[in-house]
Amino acid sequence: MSPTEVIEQKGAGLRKPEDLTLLHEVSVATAGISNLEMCIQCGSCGGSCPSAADMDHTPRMIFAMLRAGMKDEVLRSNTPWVCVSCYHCVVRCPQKVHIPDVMYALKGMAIDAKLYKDSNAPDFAQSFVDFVENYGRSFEFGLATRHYLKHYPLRLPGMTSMGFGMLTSNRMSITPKRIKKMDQLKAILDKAKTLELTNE
């Protein structure tokens, strides 16, 4: 049975108030004010999204699935991982739902629950975070090397010429460079983690 059929079946003949527990959980997990409960299912988000064709479900369908309590299905969806955070959907949303921020929250929940289909995107995200926490910025050479060694080792030889070109034209460094005042960034990140734990 498809998510659409499940939602229609759950909605048909509904005799008690909707259980919005999951919707509220995601809204609370989203940074800032998500306006998630304000979604009117207009579809502007999916119609505005440059990545919609690659998503299992459009954002509108994800929000309907949240209302239907379909937590596992939502967290297994590739939709949050395909979102490119361009915020075009937010600009066009008549209810000002902060859709990319909700997608970030869903990514975190999927990682915590280990319910993602493919570890490719979560691993890449974790590698990026590791470099930012250690150096204050992304380290492209290390990020690409770590990611491709783990997920696409056979593709690395084919990327040699491109990598060499980037290195020789100073578009990429072979060693990471730490930002100045790293202690201040670390204090900010530690504070953010503390606030996140407090809000759980």
Given for the second form:
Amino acid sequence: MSPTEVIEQKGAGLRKPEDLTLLHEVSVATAGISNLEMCIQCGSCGGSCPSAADMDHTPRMIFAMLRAGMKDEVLRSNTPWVCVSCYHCVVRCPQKVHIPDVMYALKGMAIDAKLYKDSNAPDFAQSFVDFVENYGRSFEFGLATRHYLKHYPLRLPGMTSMGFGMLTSNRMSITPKRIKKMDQLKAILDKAKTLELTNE
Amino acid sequence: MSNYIFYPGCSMEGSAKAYYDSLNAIKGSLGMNLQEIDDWNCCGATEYVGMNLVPAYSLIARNLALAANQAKGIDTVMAPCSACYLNLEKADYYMAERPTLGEKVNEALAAGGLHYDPGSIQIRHLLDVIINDIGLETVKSKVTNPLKGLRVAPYLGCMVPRPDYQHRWSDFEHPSELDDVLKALGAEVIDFPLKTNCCGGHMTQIGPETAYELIRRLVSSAEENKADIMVTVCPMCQMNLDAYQAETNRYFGTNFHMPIVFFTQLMALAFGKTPKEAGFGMELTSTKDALAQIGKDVPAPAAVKPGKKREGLPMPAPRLRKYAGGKVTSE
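Okay, that is the form predicted alone; can I get the form predicted in complex with its partner chain now?
What follows is the entire complex, opening with the chain shown before.
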């Protein structure tokens, strides 16, 4: 049976306009103009992706799922967390979809929706942000030790020679630095947290 | 002298100290006058943008606002770190492309008495400035110690040539700028097929197996192409390939030994600086054999003096936040 015949037999149910609420929600939550609606499902993104093999769904599949309104499945997926921000997909995408920025938006939505179960990646991001919000600078030593203690305690012994190497070669400080105008930065970030990106 | 507003970024004071030291060693020869952004803050790397969008862009834009205020006729802010460079450029570009983002960011900046109009300052990477402002002829004229016989793999990583909002680079995937600088130093530059492939980025922290595979691809390709050393423009790339190479070898049962340094370190050597001035000796994958190719020795790392009073603040008490099934709760 041809697709046209299927539609004729099964009736108007299949002709309903797509519900693109989710697609638009993600598009609005993405910095810049996402071009997400322009995806033609060619798969150049997944084919260019160095970490696609470790993803639950390739980017192409994620965009199809967004179009299909499969919010929970998308936000449970590890895909945005495995994205390495290499931008190969962006420069190869014929529709100029800002794929890594869409992935960043999906991470934020997954955290808000409490759907992504593996806490490793969100924890790392949160620890990084904690240091930045309290010192204005990132703090490699604190970040690495805190993260490894919590998520890879068994790997710590194997990592000590590297950590020791970083310390003895003066490449890692064991104390953080703080910027001078921390109050100013805090005021900016506190205000920013009250602001949501909306559709223009 | 060419004047630049300078955004070093956090790595330059830590894991990428060799980049900082070697840049300081060559900036005079290149006629670069660098004015550091006063009281700059972290760019958020690839972490903050995935947590909370408007604060993430406001964090970046504070640096742009400070830079524009400080500029006084200087038209460029220069960043040597790839992630810093891309974040600054991205904030500037998206604030203009998406005016609502620009408005929200400026609303936040106003709470700190700051404002930034996108487009008011150019954001450029160190390599771009060296190639297009200083020029290869100047670079060549400063070479007193050509790196003859040293086979180098030029490795840029991702975030400098891509996504390239302002069309500054010769190609997204196989740009020639780094090759050209290294050739000007007299080095033998191999045609490195993976020159803009990913080093794994933050996956060394959150999904090491993914990162180890990407590191393996890079170092094995450099070895296959008989490079003595890899040369990069990015602190993250240097850190992942240098510091995690031993872990990668352990994971795959391989025995790669491919040192990686910053391009400014080779520039400093070619300009006649000592390996110590060029920031050598801080790498964890030894550069001894590579430097021997050009008759140089690796200096011993400066010992941390016992009892030396440390700069900086006390180590913060651990305050692990709970990630309760998805929502990060504040204390």
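A quick note: this is a predicted structure, and the numbers were derived from the prediction, not measured. Numbering follows the first chain given and starts at 1. Whichever C-alpha set is largest while still superposing within 1.5 Å between the two forms counts as the rigid core.
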property: K186 C-alpha relocation of at least 2 Å between these two forms, rigid core basis; result: yes
